[in-house]
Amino acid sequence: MPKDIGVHRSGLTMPVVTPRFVDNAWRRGCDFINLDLEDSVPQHMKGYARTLIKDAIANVTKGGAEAFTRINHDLVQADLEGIVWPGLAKVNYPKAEYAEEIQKLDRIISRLERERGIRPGTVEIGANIETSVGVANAYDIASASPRVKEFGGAGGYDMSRDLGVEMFVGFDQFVYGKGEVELAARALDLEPHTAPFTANTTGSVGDPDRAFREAEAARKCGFRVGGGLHPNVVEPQTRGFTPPPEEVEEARKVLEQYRTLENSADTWAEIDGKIIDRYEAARARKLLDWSATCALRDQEKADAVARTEQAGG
């Protein structure tokens, strides 16, 4: 796993001028808040809805979650300027198309800090892949920050629209685009952002079973990071981004027979149907240090409720 990555498995994004949105973020129980400013927020609510940050950061957290804003594409200074504070954890910065452009917020957010009294360094930017010639552009984009540390992109709405294809199919019809951001993020050692494909012929936001489905399948890919729209998929989306216990007491059992085979002349072995070498030692290391994190980010969130609770909310 990249070094320096949270713990994103869950969390909805939501128009932060919708204050019932807002106001129960923090009971939801996600890893993360997007607060968003671009497509859900019509264009002339943009300037009243920056005004509204500041305090949405100090609600949505107040369950645990990491706070994330999402910006409008064409405007970047304005944006940064109403959402940059304490608490802020990342910037998503949409449709991103070339380097130049992420450089740009980090210039911005480098001098906010400095005058808003937050750690430099603090606020990470997503940079999100949502057209042909940000895939193209893709490992530029991906190395043009340290503040990228999760990358991805290349599918929905405005992929779709970009490329000209529909958005609800039977098939993966962006398989060649993730695939690319995705070899860029490993290539940089970034959290790739993606998933492989479940088919979505319906273009249902809330169903729990496919948002589970997604992430488990997700997971045993080697992803991290999941996201939505609906409520109704954050427990499912953190179940299925955890490795269950059955596959934990399995790692252990894989560490304890590599442990006996380092003590042989071997390199590896066959027991009970099957193979143990330093290749399955080192997923299932990676496997119990993935959900120890888990376990760790779980807990931080319920003590963040119970003292928000104990608070009277």
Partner chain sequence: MSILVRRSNLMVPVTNEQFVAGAWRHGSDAITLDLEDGVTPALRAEARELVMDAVYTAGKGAAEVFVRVNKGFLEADVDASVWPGLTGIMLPKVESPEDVIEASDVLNDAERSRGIKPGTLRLILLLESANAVMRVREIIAASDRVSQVGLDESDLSASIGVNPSPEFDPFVYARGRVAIEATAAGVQPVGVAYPLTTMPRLLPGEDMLKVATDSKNLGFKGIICPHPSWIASVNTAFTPTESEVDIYTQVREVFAQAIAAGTAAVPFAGRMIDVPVDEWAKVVLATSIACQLRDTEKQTALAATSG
Contents of the next structure:
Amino acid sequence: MPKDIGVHRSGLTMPVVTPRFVDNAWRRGCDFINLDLEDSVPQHMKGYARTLIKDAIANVTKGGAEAFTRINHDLVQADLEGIVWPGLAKVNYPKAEYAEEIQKLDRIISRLERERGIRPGTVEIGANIETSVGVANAYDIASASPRVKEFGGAGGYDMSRDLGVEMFVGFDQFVYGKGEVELAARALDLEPHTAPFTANTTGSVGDPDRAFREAEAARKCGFRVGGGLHPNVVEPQTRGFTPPPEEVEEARKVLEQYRTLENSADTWAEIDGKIIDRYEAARARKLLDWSATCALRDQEKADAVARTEQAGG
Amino acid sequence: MSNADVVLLDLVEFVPEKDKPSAREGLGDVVRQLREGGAEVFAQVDSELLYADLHACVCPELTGIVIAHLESVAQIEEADALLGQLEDERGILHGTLEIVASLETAEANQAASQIASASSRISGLTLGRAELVMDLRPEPSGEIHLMQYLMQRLITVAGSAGVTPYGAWWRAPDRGLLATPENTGQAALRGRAIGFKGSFCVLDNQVEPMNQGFTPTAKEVDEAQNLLEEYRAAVSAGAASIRRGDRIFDAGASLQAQVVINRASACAVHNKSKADAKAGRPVPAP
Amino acid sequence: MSILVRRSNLMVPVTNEQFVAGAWRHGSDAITLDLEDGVTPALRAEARELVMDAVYTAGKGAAEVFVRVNKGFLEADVDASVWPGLTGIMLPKVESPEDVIEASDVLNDAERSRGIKPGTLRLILLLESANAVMRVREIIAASDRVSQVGLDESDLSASIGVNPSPEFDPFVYARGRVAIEATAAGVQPVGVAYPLTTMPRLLPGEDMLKVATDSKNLGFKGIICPHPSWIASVNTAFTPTESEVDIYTQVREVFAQAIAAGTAAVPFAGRMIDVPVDEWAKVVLATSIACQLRDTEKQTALAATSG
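For the form predicted together with its partner chain instead of the form predicted alone, what are the coordinates?
Following is the full complex, with the preceding chain placed first.
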């Protein structure tokens, strides 16, 4: 049986204190919405922001998206008390640096799940690597709790600030850090999200063409996780991370050819300049699984939107 | 008969599951025959089928084994013990059979340092077919995702453990079975430039490009020799570095030049002993 | 925040009288007097005799002064080097934490016998083997004296048996590991973007500036310079530019206004400004001030000495 695959192709991170973002979130077509308590919420509004999460979870999931919350690195206890409610799929923990931090999160979440009638183990932990200490401890962090299912980071603003580098300089500055994080993820059978480097010297967050190109390139390298800040990138990311029909067709053909090969005395064959072997077959199977999973997810979201619209928003 | 330094007899990748019992039969005879041709002979064995595979291949003419699809230190320990036992039973000097660990899974790469020091038999590390086993695919640049990191990590770990890193720097769409001789040569050249010392390949016509790519060229050797002479003259005259145009050559550069010269002469010696073996002349033990 | 500004560190063989005499005029933040690879073994004893005066001379332009010692002659070299004006020593060929502890112990003794406050002398570590790269974390953690750590890529090449080619960088992993582990430990990584350290050369100022800027954007905090011609470009690259200072000053203003208006995410010049961007702006502005202070110190010293 393939492991249960989360579908997180596209998502928007938004300050939970900005009603116009939160109220429209369900119409965006995202796979997930990440409600932010951290960087986009001013310090003096943190307490107020926490009180909004419970309703916001119900609000943003109306279109079938999963609800995540990004908490503050230094306000773990209070933030978790305010956000672990039925419907929350994941807690994103920024600047993870030590396994002990994740274990502490796990303990508090476990207690809150019990107290609030949520099935044990429902709430995932997103342990995001954003500092050099985090990279140095990547494997320990990733293996600190079974709630960690996706693992990535080691790029972005926080990482750049920690290393003291400017971003968008046109070459890959994070090969080592991303490599450490991805290797840890793969060794632990977690879903990696350390997309391949694509030169970006503008820093623009709302360019749909770039978003599609990056998502497509990431998918072709085997990645499935996206997310962004601007509504313009949602549709291109969803599309970029979904296998197009011609690739699905190609995968079916590979599997057919592999079935023929299995009945022969060979372990591989060259067909039309391509190798067919057990690795290509495994790759094709994975693509077909992913394609089916995406289709199912898209249907779920469409149904949810239809239901919500029928009920008058 | 190819001119490869090593012949690797595979029991893992190119033998269908149902044919493995017959492949194991008579493997010793094949090892002996090939050894007479002058190449060192290794057998590629399955990390999950160590007992059967090792019983089939161990003989005095075998140099060592490559363990494919390695996942843990425990598998190295198992292979080490089995090899020791078979050496004792079959009249082979205890501890002589080598192990090349093929780090094809993420688990094995994560544990690379521990694996490299898990047995004194470990003589080399390779990524084997990691890009297939780990399903790593080409990036838009043509580089295979994560491979630059994995290759350099493996070379550093190998250097740290004092064992030999094997591999070549492939770029999409090249891949073992489809790579042209020319692209194989390029992969070998790039591989040598980052620290690999040789690579496994699958086709006869890839052997020569590999040998060439991993051997310093006559031009490189010439340059290295000239540089070293000039540097030594300067040092005995009391200088610490020499300038050529805008380049500065110092103690580090002289060490690099020495690397080229040593490597080239080791290759020449090895070529001669291979030729002697082919011609039936006696060959000293490697 | 206290920021160590040691952007450029000029290497000078202590036996080269002319280089030593002129080193202080080139504007480097630090000068390292070499007793190791830059000195032929036959001249080593003689070279030690030269260090005391050289430390004084090298410090005339307010540069920090280091001495690169021989790992095999640690005590004799340190003994020859610890004079007023010395900031610390550069320890090459570090293989293990024990090497660093040994050097630190030798410095303890030297501080005690020469009446220097304990723990004052700094260490710059050079890693030159694959083993050192793998053990970098323990090595850095071995002494509080460690202020910077770098890779000697030239010796590292020889150690792993490569003759590097300019197109294929063999040290993406090693360099990245040193930058990350040093930063994680609160120590400055120093180093240069490929291929300049494996193949040192003199470059036109513009090209050197590009290499130095790339080096900064890999996470390094400074460059060890084999030649004075590198220094000006290196200092420029590791100093925030005027336009950066302008932009980040605006960033701080725009962000402060946003916070006052109740939001912590605000668009500015096509990007989203939030807490990490504002935090980064603080770092850039503080670095700019620290660099200005350092440059003023050096200019003042230079003017006083020349005049």
